[in-house]
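Okay, so here's just one chain, in structure tokens, the form predicted on its own.
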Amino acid sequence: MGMKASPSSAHGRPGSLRRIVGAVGVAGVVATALMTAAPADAAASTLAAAAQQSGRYFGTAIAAGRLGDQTYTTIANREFDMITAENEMKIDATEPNRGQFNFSAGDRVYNWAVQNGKRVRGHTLAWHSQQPGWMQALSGSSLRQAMINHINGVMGHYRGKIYAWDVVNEAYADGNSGGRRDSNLQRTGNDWIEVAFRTARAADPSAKLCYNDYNIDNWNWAKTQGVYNMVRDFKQRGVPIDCVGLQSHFNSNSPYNSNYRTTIQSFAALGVDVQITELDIQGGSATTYANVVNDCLAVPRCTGITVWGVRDSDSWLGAGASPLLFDGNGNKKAAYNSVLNALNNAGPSPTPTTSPTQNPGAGQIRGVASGRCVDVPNATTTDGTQLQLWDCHSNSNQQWSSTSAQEIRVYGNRCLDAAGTGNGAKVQIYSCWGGDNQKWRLNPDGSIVGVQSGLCLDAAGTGNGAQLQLYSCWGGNNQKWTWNRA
């Protein structure tokens, strides 16, 4: 198969970009016969609003660097509901000293991303590329705690607030061994990897783990079948891992295949969620747009797309590669129109999150990032007792049923009450009284959401005892939940 190029190993700094040898025609004199028009009374009008459509996002990588340029900031806004930083969460960005964390870069980022009603992937926490200079001096022992520490600190700061994380990235070798990387992490033993995984999971068990990598789009690939291996042998043993990304950089030396959703499926059947993390198109066909955007569209656990880069003149290939679904002037491509028409043509969901209806019947509430259950400890009616979770059972503590009042009750007389407003305010039982902190919003989305606070339930971890209190919602499995009827 030969060796194929490595472009995302260059999304350092500027001035430190490889450009890729080769490019994919433009395909602009075809763009209007892709161009199938959604009905009228379907079709959204943004990325992000077509997408949802079908409970998925679409997002794009953002550098700080650039949220003062209007133009950007504008179509960033209007187009995309994930954002990933670009450079700002990596190692060298975010540790640059070992042990002194630096997060002023990355918080504008996901700052930004918040407050104008978006998610946030982050990434990356464990790489051969882009370590500062002490950590590319270490080795051995003194490497593998200095992962570990770097992966609490970054996970700690964000903890509960990130969507999902690229815990190890580009770690598989090019080429036809389908072997890892020799890189100073993997020299620090083969387990690196599930360690990795494991101390990001006790980190922030509300954030999807996710494994990333370039080259892994085409299935016949070793690279590919190596990475399938390794996720399949981690589900089989029980190693944390959510989600794999395709980082799908296409260009001449590494094309878009036909056989792209046959690598899609055959992740999801793992039983991970599949993400494009960082997609661009050399030469911005928009045919091969509209067949990686299809691809996605037919896997329920293709959950969403990310370009990487906002305008062909944001991209770390450079204008003129022109990769991306804007040009330099910020106007759309023929690769916008194909991509949106994909999206609208695109029916719900096959595998919409089971939630609670407004009056799903008595029975448990059960975590969708847990697996556990909303439990009264010791199946106490004592007023202000702070809800847990805990394996579920057939016990009344965790029968729960809602009320045409927007109540959720157990023992037929105690409410589901929020003991304050504001982001880690308890959630308790008390007796009921009628009180907006008494009532719930039970979304399709598998959201709980208070009356009084618009915050989430959500749980502050996924082991038995974990304690549910309110947070912003910001779309994580710890705040979604199903109703599992008696």
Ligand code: G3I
Given for the second form:
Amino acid sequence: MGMKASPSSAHGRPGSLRRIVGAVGVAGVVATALMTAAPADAAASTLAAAAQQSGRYFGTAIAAGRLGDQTYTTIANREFDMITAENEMKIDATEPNRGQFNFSAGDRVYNWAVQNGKRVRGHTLAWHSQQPGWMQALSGSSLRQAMINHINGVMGHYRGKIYAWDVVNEAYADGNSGGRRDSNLQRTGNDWIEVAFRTARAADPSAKLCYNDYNIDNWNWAKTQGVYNMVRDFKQRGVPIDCVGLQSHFNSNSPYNSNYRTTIQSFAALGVDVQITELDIQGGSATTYANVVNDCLAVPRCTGITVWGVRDSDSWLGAGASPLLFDGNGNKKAAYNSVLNALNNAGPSPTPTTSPTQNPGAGQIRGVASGRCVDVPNATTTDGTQLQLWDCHSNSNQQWSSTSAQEIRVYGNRCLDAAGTGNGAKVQIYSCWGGDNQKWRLNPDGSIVGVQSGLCLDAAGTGNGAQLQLYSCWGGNNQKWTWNRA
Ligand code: G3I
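Could I have the structure of this protein in the form predicted in complex with this ligand, to go alongside the form predicted on its own above?
Below is the entire complex, every chain and molecule, led by the chain shown above.
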């Protein structure tokens, strides 16, 4: 009978177990047996796992100074899969003296995240605030050049390692003008934001590039419209921008509004991802938290949510504001349960978009220069076999799928694997084992970048049998790939 549906029949759809159990009704014994037999259908029990069901992430800000607090790290490690350094990658932290970069605190947060299997958002490269004294004292072309050097220095250090950078932070004015905020950066010329984005794209082509701001959540606010117009203009003129970060610090002066979903939809419709980057809600209303999550879930290009701290006591607002999902003792609050439930009740996975940075599903990987596909020679499964280009066909040795762990798999259990980190290192198949040499970033420009090396998947020719290797990314079509979904 239908009740005996196999676990895979509703794979990953958490609502289905509840429907099955409900249909069983009073036959509690059967229901219990089904629950035991079908754990894959159980609702996820952490925020990250629940968000992953729809292809999204759930992140938190992390402060390096709290990494010694075991309650803090236990919760953070268990619940979140995307990490933002709360202060440690900002300008004053990373370039305290002009031209002298310091990544010690940033790396502590980065390493903790990666060692625990999490991805990292970079925050932030160009901002009027938290500038070191030397930068505050600059103006005009020397400040412009310092901004460019800073972006190159920080993005160079983390090249290939960051999911998305908040390239420019908080550049728009509060109030009714809808215009730019006055700042030393703004006074270098109105083009400072696009210069920052162009610099960022060149510095690390593998990172998504975001504009991030607060008070751009309410669709009716002038500031929201100002940022929207800038993003639309950037997309029209080809200024590289991949995402908009809605900080979403909600409080009585900037409350959640039901038009938030319209805001997310409107930005997404411009062809950028939307990320909720610094969520906190003064008072911690469980209903408002659920509304925010549901609004993101309603828009396929809303790709993830980050809360701005772990426990109330970790918040920049102070514990009294009760703005986060865990109380000062690390207990789950009502808001936590409402967020988890909302994530577990999400609809189907987001529809793949045109951005190759999202999970493209299974299919052939076709070289733009050659028109030929990434191919395992002779359909061998032997570890260490170097990959080649070959005329595209539909056999299994050209069927690749990307995973949420950033692997690119063939035959289900073999991974695209870099046999080194330098130019010319061979790209081969190898049994999947979770190493960084088997992780790849899929970029908006079609390049595929090795996480360990920061180098691009490169075809050393265009004909049948041309070998695949790593090589410094240079923007050529032999380093660009399209994924033909099955
Ligand atoms: O670490 C020092 C400490 O040694 C010193 O004794 C103390 C004295 O004031 O300051 C400490 O540094 C503070 C730091 O947070 C770490 O707690 C800084 O003063 C303080 O300015 C800094 O505040 C940060 C704030 O950005 C600065 O603009 C908050 O932690 C951080 O949560 C907040 O985050 C921002 C986002 O970057 C951008 N969007 C808004 C968001 C909230 O303001």
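Positions refer to the first chain, counted from 1. Here, rigid core means the biggest group of C-alpha atoms that superpose within 1.5 Å across both forms. The model shown is predicted, which means the values in this text are computed figures rather than measured ones.
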item	value
Cα displacement of Tyr57 between the two forms reaching 2 Å, rigid core superposed	no
